[in-house]
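In structure tokens, the next block holds one chain alone, the form predicted alone.
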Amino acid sequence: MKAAETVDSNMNGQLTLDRVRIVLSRTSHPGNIGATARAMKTMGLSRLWLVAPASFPDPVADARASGAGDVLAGAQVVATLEEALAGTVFVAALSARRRELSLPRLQPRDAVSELVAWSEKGDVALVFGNEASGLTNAELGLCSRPVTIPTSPDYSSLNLAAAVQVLCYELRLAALGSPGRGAESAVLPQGSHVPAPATHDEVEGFYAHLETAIIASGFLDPENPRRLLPRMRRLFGRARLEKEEVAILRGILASFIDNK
């Protein structure tokens, strides 16, 4: 590869990394926040979002950041995962546990391939849960794809910051176009007009509208919902809804309610 092409590739790769949010949800130990900032900076990532951390800012986080204080200084602290994901078009979430109604789990290399591809359309996010309990089912339901690191079955305990490092490493390789990796192996719709994907906010708005409509119709008993709504999330999650599709679906729901 020529020098100019290498520079262009690196610049494009950095633009991709700049669209990635690393989201830590309900982190209990500030040291893991600092170590995460360090892991991010070594791989060229800088956008850290913290959802209801137990302690932040914190001197322990500063010490563990070890030169990545700028990442900590720029961290966005929010109360809910919904706030951290607002405006994103694709979200991968790390989860070691099998969930009955979740989408098929991806390994890191496949997950970052999708993240890099979708970053061409807008912000994307990687979500990590609490050190002890991970992500709740409700939190995982807000994400596009679950991701699992294939650890040894004999000892699968992985420190939060170590898990972040693994994913950030894979992201960097994918963003910089390492042979056979990343955007080259990701699949997105092709053609002169690629439909805009629905943002996280738009999809969540649709789910809220859907719940209201099926309760109003009598199809869903809110006192005995069973697993209907998680199943609907899984169904539409597989589809990767576009903006126009969300508008159509919400128009249909509105017509049902208006004509009732």
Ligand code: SAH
Given for the second form:
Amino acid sequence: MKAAETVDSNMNGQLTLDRVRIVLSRTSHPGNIGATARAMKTMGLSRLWLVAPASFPDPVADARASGAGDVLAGAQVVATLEEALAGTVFVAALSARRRELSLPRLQPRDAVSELVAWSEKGDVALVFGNEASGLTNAELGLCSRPVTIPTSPDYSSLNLAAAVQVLCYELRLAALGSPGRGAESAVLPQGSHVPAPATHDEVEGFYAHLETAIIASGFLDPENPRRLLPRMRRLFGRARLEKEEVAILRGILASFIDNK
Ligand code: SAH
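Please move on to the form predicted in complex with S-adenosyl-L-homocysteine (SAH), as the form predicted alone is already shown.
Next comes the full complex, and the chain you just saw is listed first.
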């Protein structure tokens, strides 16, 4: 208990781990939800989000959570991944497989230094997929960066809660070491005026606006979209849009539509 208090309050006075959402998407087995709650609590995390779980609440989840029933009781259950990510400024997607058009994959340690740094600006999330099918391309498209736990090439798929444990452990190490670690200086712009990153919903609003505008202009044929929108997501994902930049881009789109 004492150790957790030290970790959670030593990051420049910020409750860093409190800003981390662990998001499980479309989990099939309630046992994995319970085991996730336990993995989180042992590492000092508490904010569990469940997107369309097959069965929750469930006595199997309670049993597997053991002493982490409070994390389960506080879990937010939502219907869509968009709802779980609303308001976040950085989202890591946990994926065992390489997908077409994905951004370069991070290893957990690097992903976690980015998460810890972004957590000073707002909420951050780690998203885990369904046990059988993993994350869909649409789900991956909503996330800032894919993260892969390096495994044996013979078998790369960890149990869901085991994958959560690896990331939560890395988060704890990062939070413990953060004051002298320079995570912020390593990955975020420095200076007196550090621009505010756009939130997940602001960036999604821009993508929706872009899609409408390029359909209206005739550039995108909705019957034959090819891979245009995923490519645009990848481009702007690399750019890490700031609030002001989203406003400018949307202003540009609006000017095209209004002046047609
Ligand atoms: N058969 C699925 C694996 C699902 S395992 C697939 O091929 O994608 C359930 C979830 O655990 C995954 O969606 C992912 O979020 C996480 N996971 C399992 N192994 C992982 C690994 N090696 N790296 C990153 N995430 C992993």
